[in-house]
Structure formats: C-alpha cells, structure tokens
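A lone chain, given as structure tokens: the form predicted on its own.
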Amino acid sequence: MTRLSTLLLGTAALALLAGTATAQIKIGVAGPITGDLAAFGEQLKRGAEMAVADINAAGGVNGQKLELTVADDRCDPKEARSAAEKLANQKVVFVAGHFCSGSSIPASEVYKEEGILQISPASTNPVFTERGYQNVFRVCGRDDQQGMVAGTYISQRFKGKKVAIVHDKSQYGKGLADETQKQLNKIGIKEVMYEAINPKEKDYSALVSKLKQAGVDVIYFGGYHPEAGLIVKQSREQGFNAQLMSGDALVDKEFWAIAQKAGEGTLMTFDADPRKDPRSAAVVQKFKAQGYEPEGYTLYTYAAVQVFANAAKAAKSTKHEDLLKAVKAGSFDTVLGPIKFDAKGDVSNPAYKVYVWKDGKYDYVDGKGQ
C-alpha cells in the first residue's frame, strides 16, 4: 500500500469516527416565542433547554447529545402549521409542544404526516388527543378535567351568586369556559351571561359596564392573562367588584404585571406546582441560580422532554416506530413525577388545584393543594 493511499484511509477513518463522536439527535419545542403570550413561549424555551443541558451532561441519550431548535407560532394556528414544517424540514424527531391548543392541534396534522412525536407540555383542549393520532401526547391534563374542578368550586364557594361566563373565542378559551359551563350547568347553576369578548383589545369597559349592570358576583373567564388582567383591572376602576376565576393561562406574573392590585384575591386553576415537590428541588435550584424562577409550564415542558429521552433509551432508537412503542408502554420518573400515558396519549393522574393570586404571586388556595 502506497503511502498515499494510508494517509487517504487514516482520513477517512478520523472523518468517520469524528462523525459519530458529533452526531446527534434533533429535537424540537414550540411555543408563542414571541407576541403577547411570548411569557409562555419563555417557559417552554427555557424548561427545553435546561432539560437538553442536563441530559447531555449525563452522556446524552443512546451515546449522543441532543441538538435543540427552537421555534416560534406566536400561537398562531397558520403560524403553527409553519413552525412544525420549518422543524420537519430539519429533521428533528421530537417536538415539546405547543402551548396555545389552536396551535399543537394543526401542527400535530403536520407532525403525523411527518412521523414526528409530539408532547404537548400545555395544550389542554379535549379535541388534541381525541383524534386517534398515535404520535400525540401531553404531560398536563385536559380542560373537561379543568372544568369540573373549576366549576365545582364555583358551586360550593359562590352557592347563590350570579355567575357570567366569558371567552375569547380561541380554541383553548372556549373550550374551557364551555367545560367550566357544563360542570355549573350539570350542578344546577345556570349562567346569568354567556359573553364572547375579541382578544388583544386593550378596552373592555363595555363588557364591564354589562357584567356590573347584570350584577354579577362571579366572571369565569376563558382565555389568556393579557385579557383577564385588563378585564379584572378596569372592572376595579368601575368600581365593581366581582370575583374573577380563570384557568391554567394566568400562571405567569405577566398577569401581575398587568392587572397589578386589581389582580389580588383572582382564582385559577392549575395542576399540582411541580416547584412544590421535593423530586424537583434540584433542578428548581438550577433555574434560581440562573436568576429564573421557573413557573407555570416551565417544568413540565422538562419533564416532555424527559419522557422523550426516556422512551429513547429504553427503545434503544429514535424511530418513529419504536419511540411511540416505548412511550405508550413505559411508566417515566419526570420532575412532574411518574408519567404514565393512556390509550388516547393523556396522562392517567391529572391533579388540577384551585390557586389565588396575591402580593403578586399564586398559591393553592388552601396553602396545601388539597
């Protein structure tokens, strides 16, 4: 053998093994990264990251590292569809999202064309594992589940009081005031208003003027923080002092920032606060050192993330094939705890609290979650 040709084959085999020492599995999260809910987008961005940085700093899943895009629907349904194609075309083979349901719903159209998995961190809307797709799974619960906590609440806080029920016609505000509805309806109250508000106004006097003129006690609001902390924050300065309930969208101090002290006593409900159990303590730790404090779906887009490694390792593959098989029939130890899916890709112990805002931060509303 020439010379040249022991060079040329020393080449190839450091080109080769340096190709598997770089290679590397692409995965994906999905969120509103940037418009008005981009507070969100922030969770789900930052709950990925640190969750990719801790798995590759434990070796990685199957011997290589995991490669993170991040992708941006403003959770917007066209938006949506584009950013699951933008991350179809680069191959990734999981994605941790979306947050909006009117965006993970079309996108999952993409994805099981695709054969991409996709685990919703957020999306609460029924409809998104309702449609027999096999690549679709979420690690929170369902607004069905939401509404009967929140509804039941109502009945047994407010026994007697007018309620009005409001949404923003979005497909997650919709559908979770009409949940919440249909739990009230069910017990026995009866709305004394049904209002459909347009989001991203910034004047939502009328609609209080209407509520206080109705004398309502209570407003279920079905939408995101932007609109329930302008709603609650001019129904203040009208002098009218209903009790607002809303759902899981106004876990993040943007609503705060926006209803201020008109936002004290405000109801919501979320699932159990993973920042509260002790399995999360050191990764909690991890985001307080880098100044963050990681609330609302911060955790559970970790914990997504973690299932999908999981599922890996134990397949032994990132196939489309048998990442599904792992997933549909593994058991996974998450900072959520252990996630378990059913047949339609739901978890089995969904433990949705009733949580009250005030001095600017949101507790159970009993201090315990019970």
The other form holds:
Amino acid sequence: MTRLSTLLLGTAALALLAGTATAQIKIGVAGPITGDLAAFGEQLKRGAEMAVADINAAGGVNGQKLELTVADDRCDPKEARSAAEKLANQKVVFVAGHFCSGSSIPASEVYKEEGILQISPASTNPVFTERGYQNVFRVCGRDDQQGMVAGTYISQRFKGKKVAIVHDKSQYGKGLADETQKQLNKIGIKEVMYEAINPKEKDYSALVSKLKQAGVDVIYFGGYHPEAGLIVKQSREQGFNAQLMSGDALVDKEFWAIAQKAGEGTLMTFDADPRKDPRSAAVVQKFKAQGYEPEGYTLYTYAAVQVFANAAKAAKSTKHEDLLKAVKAGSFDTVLGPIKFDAKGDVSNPAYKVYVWKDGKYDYVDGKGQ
Amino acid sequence: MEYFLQQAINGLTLGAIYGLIAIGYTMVYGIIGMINFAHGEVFMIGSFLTVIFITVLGSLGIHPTFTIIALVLLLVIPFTGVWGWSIERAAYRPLRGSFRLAPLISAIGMSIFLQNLVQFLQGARNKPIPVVVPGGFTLVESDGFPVQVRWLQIVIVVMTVALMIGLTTLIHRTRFGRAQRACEQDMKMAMLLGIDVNRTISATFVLGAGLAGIAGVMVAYYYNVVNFYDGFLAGLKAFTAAVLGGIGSVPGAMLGGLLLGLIEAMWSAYFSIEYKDFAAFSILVLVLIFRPTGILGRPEIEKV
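Would you mind giving the form predicted in complex with the partner chain, to go alongside the form predicted on its own above?
Zooming out: every chain and molecule, the one shown earlier first.
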C-alpha cells in the first residue's frame, strides 16, 4: 500500500468518525452574551447548558445526544438577525431565546423561514406571538398581563399619588410602559409625565430633576436593569425619594450592584419565582453546587429546553412539522411545573407577582405573592 | 429658578466630563491632524483600572479614604499614559507619512481591538464599585425642591477647569509646548531645526491618555459602574464637543464640552428628553455652518 492510499484511508476513517459525531441533535440558545445585559445572557446560557447536560445524562432524546450552540445578539435587533442566521447555518432544530423582545421578534422571522422551533424563555412583548407565526412559543408571560398587574397594583397601593411613566425606547421597555399606562388610564389615573430616555447612557440626572420638579411620587419604568439602577441611584443622590417600579428585566442581582443601597424598596413585577416551587428543588441544588444562583430566567430557559426535548420524544422525531405538532398538542412537565401552550404559543397560566428589592435580594412584596 | 439651577448643575458636571475627554482628542488633532478614535477606549481603560484598584484595595480591607481615592487617581494616570504611548507606537507611528486616511482607519481598528481586549480580559458584565465619594449638600431649597450638589460634582468641574488652564499654559509657555506648536505648524521644518518630532508626538499621546485616565477615574467614582463599551458613547460625545468648540483648541474643547452638557440638560429640562441628542447635534450642525472651524477654532492656513 502506498503512503498516499494510507493517508486517504485514514482521512476516510476520520470522516466516518466525524459523521457519527454530527449525528446529534443540534439546538441553540441565543441572548445577550455580551453587552450591558450580559447578566441575563448568562442566565439563559446557564439554564440551557444545565438542561442539555441533564437531558444527555439521562440518555438524550430518541437515542441521540443534544449539542448546544450559543449565539450572542447583544440585545441588538440587527445582531439578533445575524445570530439567528448563524444558528440556522449550524442546522439547529430548536432555539431557546432570545432574551430581549426587540431581538426575539426580528430573529423569529429567520427561524420561520428556516423552519426552526423557537421558544423564548423571557421575551414578554405581546407582538412576539401575535403575528400568527406557527413556530414561535414562550414559557414566560406577556406584557399586557404584566402591565395590568403593575397598573392595578399602583392604583391600589399609591392611591392619589402622582405617577410618571418612563421608558427606554426599546420594544420591550416601551411596550411594557404603554401597557401599564393603558391599565392606569382605564382605572382613571392619568400620569403626570411620560418620558423616554436613551439607554446605555450613564447620566440620567436631567430626568431625575425633571421628575423631582413635577413632584412625582411613583416612577414606573419600562426598561432594563442598568438604566433602572442608575435612575434610582441618581434620584437618591439628588435627594429625591420617589418609589421606583419596573418589570421583569430587573430580576438579576446586578440591578442591586448598580443601584446599591438606593435600590432598597424598588418594586417590580415578574412571573412566579420557580425557585420557590418544590418541583425545581433538585435542579436548583445542582446550580447552587456550581456556585451559581439560578435566578430570573435561568430556570425558564431550562424549561424551554425541556419542552423541546419532551416534544421531540413525543413526536419521535426532530422534523420541524412533527415538532410543532407535538409542542402544540402536548402538556409538558418542566421545572416550572406543567406547561401547555394556547393557540398563539403563549403559556395558558402565567402568574405575575409584585416583588420588592430588599437588602440585595428580591421577594414577593407580601411574602407570598398577593 | 431652583429647577433651572439644578439642571445647570447637572449639565455642567456632564459637560465637564465631556470636556475632560475632549481635551485629549483636541491635543492630538492639533499636532498631527488626526482623530484618535481609540481615545474613548483609553478613557474606558482608565475606568476599569479604577474598578480594579478599588476592588483590590477593598479585598485587602483598606477602606477608600481620601488618600486612597487620590492615590488611585495618581496610579491610573501613568497606566493609561503607557497605553497611549503604546497605541501611538504600534498603530500610528508606522503610518506617519502615509496617506491621510491610513491612520484614521488604524485608529478605528485600534478602538475595536481595545474594546474586545477589555471584554476578553474583564468579561462583558457591568462592573460596579462601591460609592467612594459619598455626600453633598443642599444649595438652596424652596417649595420642597432642594437643589442638591454632590462634592464630586464640584471636584469634577474644578479639576477640568484647572487642567484646561494648566494645559493651555503648558502649550504656550514651556519648551515642550513650543515644540508641540512647531510640530503643528510644520513637522519637516521642526525636524530640521532639531526638534525631536517623534518624541514630541509620543509625549502628546501620553499626555492625552493621562487626561483620558483622569476622566475615567472620575466617571467610575461618579457613576459607580463601568462596562467595556463605555468608551464608544463617551468618545463620540467628547469628539462632538471638541468639534463644537473648535478642534485643535484646548479651551475650545472645554467650552464645547460644557456647551454640549448644558444643551443636553436644558433641552431635557424643558422639552422631551427623547430628542436631546437631536437638539445637541442640530446645534452642532448650525455652528459648523456658520463657523466651520468651531467656536474657538482658527481657520486652517493652507500650506503651500
């Protein structure tokens, strides 16, 4: 045998090996792995990685192992499209993501064209599931529900107080602020101020002075935690003690790190905290053993991967049409409890609760979530 | 009136920070006629160094007293100075004498490189530090509206003005400043007359980077959180300030910074905050239409 043919044979053998290695089920997780919201990107990444590890340890799906690809969208709508295309090129069949609504929505167009199942753990803007896309689902609630809870809560607890609505111009932030405003107006409360800020800046002192001048008692902020933290911190530095209330984009301890002591008493709405559910205890323990607190959307991402895995098992296939049918039909046992989707792809029983930040931690405002 | 005063204080502080960064842009432009886009990243590196020093000191159990705060500032300046020197040596000097756009592209590349380097070394998360300079006082109060001033705001404004005066004196009164001005006017002629052009330019970069370092420290103390992409937006605003004030002029950079900060604060105060950048840039365009060289810029003399 000549040396050349040995080489060829060797290459062929290697190619064969590679062939079996790629006969895995490829899935993706996408979110802000870098950028100012990287804290949430880590939640998504950690949640997906743990879910994949656990599923593979239990034998995988239909005899195949899951292989996870992480894509970074920096919560930028343009980046989101290219992250989605990157995942599509990798031939993933399922994506857990994205985090920001402003990313999930443009990315879903790519997934629709390419026939990829998308389950967002965290994107709450109603538009996401309102466009009649068949491949789009989410395991979290919607901002029309969240805004209703927030608006009602403000109207009851802060009766007769001056409310200001502020948002960060993002699809999520503006959407949530507008839903809360709608609910407040419906109850008969008219906000004294409606303002929008530029995200990623550091200085919100002009906004704070403006709120202070208007004698605002409650600031409702639609946006993400870096800005919320800076706004409340700069408020206290100007001797302005209005109550800050915001949404589910504050569920990371980084909010406290930025706001520091000024964050005390900040209110926010978020789905029921799955860490309190005894069904998630074993998984929570595993995260803690890694030195990671599975807060916010970590377990939601874990659940999104579980939904996919269970649907693929039920369908005995990972072909797009079979998967969709299984996801729509089934009820899935996850760390969040049983999940069933309605015709739009939303969860049938979201439960928004009001939380309060205290001493670097957050908990239900009345101890058990009203 | 109290409201106006509070917004003026907000605007002045923000403007002083813009001005502090803008001085670095303007000095480099003044001498070699090039925009150092990596300047914003050097500022960001200054902020990160502050976070690192404060965190290390904190873990050693040393509480940030006044001496420590000043010490960190003095430590960061040489560090960013070395960065400035290295950037010039690696990315700009080899391209000197090349066509005009080459160093500009190199600067943009350097800026992206530094951003990614810090992201790689320090991670992509927001890095908070504890409040090291707390407190302030109420200037006046009426109708339940207290006009609040932080000590740090005073420090930032005073420091910026002092640095501007110091640098203007340096440029107009010292031997080094004379060499700088000579390089600005005609690099070849300066070389023929025995001025070490390379050294003068290097020193200018070190000086500019040191200033960016000071701004970085101040911003880290003031906002208490830094991120690897902070340099971009701050750099853009400072560059705008430098152009508004007249690029190449040190007092112009300061004036441009203060104006930009005040325009942003006042527009936010009385109109929609959403459109404050629109307002600021509209004014920039208007100024450039009527005074193409900026407020304090001198018209460039065409070299024959």
